[in-house]
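What follows is one chain in structure tokens, specifically the form predicted alone.
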Amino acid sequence: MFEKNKTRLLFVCLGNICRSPLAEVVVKAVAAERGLDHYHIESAGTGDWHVGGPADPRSAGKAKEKGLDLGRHRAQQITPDNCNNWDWLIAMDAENRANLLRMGIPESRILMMRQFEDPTNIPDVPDPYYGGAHGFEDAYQMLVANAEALLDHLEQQS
């Protein structure tokens, strides 16, 4: 399942069809640009509603527009049974962070996607699911703006 000697990152949102798959492909692209090939990166949801399904068409469309591919994405769920497969879990918002903590994941292994921004900002990536297309563009911009800082932090941890 995982390659040895790779740091395993899991991006987490609620259903694994909007924010976390977009975060997965954005951070993969930034890591590749930086020559950081020692990461295994996936995404999952804390809920099971979409398990096995594709990314939301609006997320997939935004990724495609930006030269990224979500075509093979299949939603999966993070559970107490599989949470130890990951070195770092990166939550898209406070609700998903709380869900991870309730699963027993140590706080020391959980990061927030936007935690490296100005500390006066709320560190959530808002869920664009019930909004219009602008929400997916906003989410994409937040993910891109934070991918470098996230990878910088992770590089300092190794």
Ligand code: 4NP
Contents of the next structure:
Amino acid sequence: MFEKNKTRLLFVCLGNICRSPLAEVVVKAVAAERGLDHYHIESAGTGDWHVGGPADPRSAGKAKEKGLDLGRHRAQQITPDNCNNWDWLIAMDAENRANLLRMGIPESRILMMRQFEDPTNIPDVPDPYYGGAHGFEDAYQMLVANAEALLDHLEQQS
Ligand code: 4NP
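With the form predicted alone done, generate the form predicted together with the ligand in the same format.
So here's everything in the complex, that chain up top.
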């Protein structure tokens, strides 16, 4: 399932249909632009409601608008049984992070998507699921604004 010798990154949100799939394709694109081919990148939700289903059409539409593709996305769940498949878990918000800690994942393997911004900002990518279309543009902008710094941080870890 995983390529050998790759650092395995998992972007994590609640449903794995809105934020983390978008984070996955944004960071994959930035890594590709930088020629960083030693990352295996996926996304997952802490909840099981959408497992096996496609990305939310609003997220897929936002990706398409930005030249990215979420057409093949299928939601998956992170669980205590599979959480060791990934080296780094990147949480979209504080609730996601708390859920990961509750699964027993060590704090040292968990990052927050927005932790590299000005520390006076709230470090959450807000859940756009119940809101309007602007929430998806806002989420996209937050992901783009943090992708380079996240990869810089990860590059310094190995
Ligand atoms: P996501 O958004 O965590 O960014 O994928 C959500 C998607 C679905 C639900 C909640 C949040 N839900 O309750 O089904």
